[in-house]
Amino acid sequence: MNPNDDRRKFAVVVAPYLADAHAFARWLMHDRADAEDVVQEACIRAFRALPRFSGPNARAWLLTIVRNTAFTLLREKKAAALVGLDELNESDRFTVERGNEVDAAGSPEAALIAAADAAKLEASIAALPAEFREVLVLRDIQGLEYREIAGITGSPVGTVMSRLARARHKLIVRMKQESC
């Protein structure tokens, strides 16, 4: 393949999923800078592996590379656990999550309550054990199918389903406890 063909294939196979890759990396890493490093390294790895890519699901392929790259970086940093919180303050996080939408009630109080609820949910997700958080983020935030998640994590589909059910249960229990 010549370099122009490689660039075109990268634009078709990898580029459409860079936002998903970055979002997933941010859930896996401790901070935004590390997530950006992971995505950059994953893009380099994906570019080098393009000649070998022939699968039908480029998104799952790229997210697998992101996951493996993140775990490699975490091992290198000797991190004890994956952290899901990013560096945004609550108001910035609310703006990003809502996409600058105005709350239906339109009041600052309603916006503050929604931001607090979003922050509690994010903190609850971040508190989940890594194996549960990973499948929850891939399924409920990234919208992947069970078999895609199984391919990314290297786990059987049944294990993915079980972890997802347990993650959701733990999340519900924690949110109920925090609301009391």
Second form
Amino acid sequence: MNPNDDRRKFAVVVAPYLADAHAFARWLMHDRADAEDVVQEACIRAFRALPRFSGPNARAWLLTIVRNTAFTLLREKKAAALVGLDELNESDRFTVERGNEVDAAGSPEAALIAAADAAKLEASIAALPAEFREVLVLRDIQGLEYREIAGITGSPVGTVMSRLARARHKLIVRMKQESC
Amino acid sequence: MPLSDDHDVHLIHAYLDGELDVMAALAVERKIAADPDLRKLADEIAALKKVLAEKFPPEPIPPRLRSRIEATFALETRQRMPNWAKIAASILVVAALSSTLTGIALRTTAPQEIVVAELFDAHLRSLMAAQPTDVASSDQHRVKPWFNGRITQSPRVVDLAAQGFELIGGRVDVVGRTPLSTLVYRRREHVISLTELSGRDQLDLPFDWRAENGFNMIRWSDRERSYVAISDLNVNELETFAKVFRGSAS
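Please show me the structure of the same protein in the form predicted in complex with the partner chain, now that we have looked at it in the form predicted alone.
Entire complex below, previous chain first.
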């Protein structure tokens, strides 16, 4: 394949999903400049890997590369946010997965949740542990299916489901607290 | 969460995410109806999903980052473009950056859909190339003989300049392993790819159109041949194109 063919394939396979890649990187990285660096670097990695890509899901493929690139950069930056669940001991892990919030007493309306403002929501999402945040973002903001998310994050679908449930639960609890 | 076991809770999430089959979904609906706690949970999750989707709609990639990436990957192809191709390229960049990928999305479906998907890809590729034709000519008597020896059929070539569709040339698109003739027309700054199918790839649809990622596609069949026209032209004008092509004498 000559370089021109590679560029064409890049335009057809990768370019349609650059906005997805950027949105995902923004949620993973917090910092705007870092997110752009991640997308740029992910594009270079994707370009190199193009000859090995045979489809069918280019978006999930690109997002996997974005995730790996982001985590590499985060590791380099020794980001505290990236403590793997496996590195936690059993009771910490339980806390992380179950949350240690006491369910707010009373019954706040779902309407309160629906009225949440974007800045507070964004802060709440950003405060989620990375493993929960990526699953929530991929599902509820980027609209991917469970099995696609499982592929991107390299986890079983069951894990995706439990993390998604926990992530949403944490957000709901936090929004109820804020509205009290 | 003191509600019920994790399994039920996960199923409610999956139900609201449209991940369950019909039977499982019905079972979840029954559970929700029977249990006020589950009902409340489902309402809250649904409200959260809704607010997330509303507050964080898809955003375009920042122009600065897009330029940076284009500079990395597309610089050399851009410098050698003739003038008119820049117009096509701008259309393409919009299409490529804002759309999902038709071809790949369609590839899991029927063989005819694969043909159409490949033709979409061919149309996109042609817009990206220095020129969308392998033979550039507005003369139907030059374009038609050019296909001799390149494909097995002699395609129908007509000049529709009088009707506002200028013939600018032709090219061979390979779909599956079959080379097919594609005529390229232009209306204003819009490029139209018209591919002729016959034999095995013959479509059984009399007439049909659809829109994909800002491109319109019309396909129709005559007695022996089928045609697929793809363009970013609006659907009314593309339909007009199809009509005058069908009605013209070669």
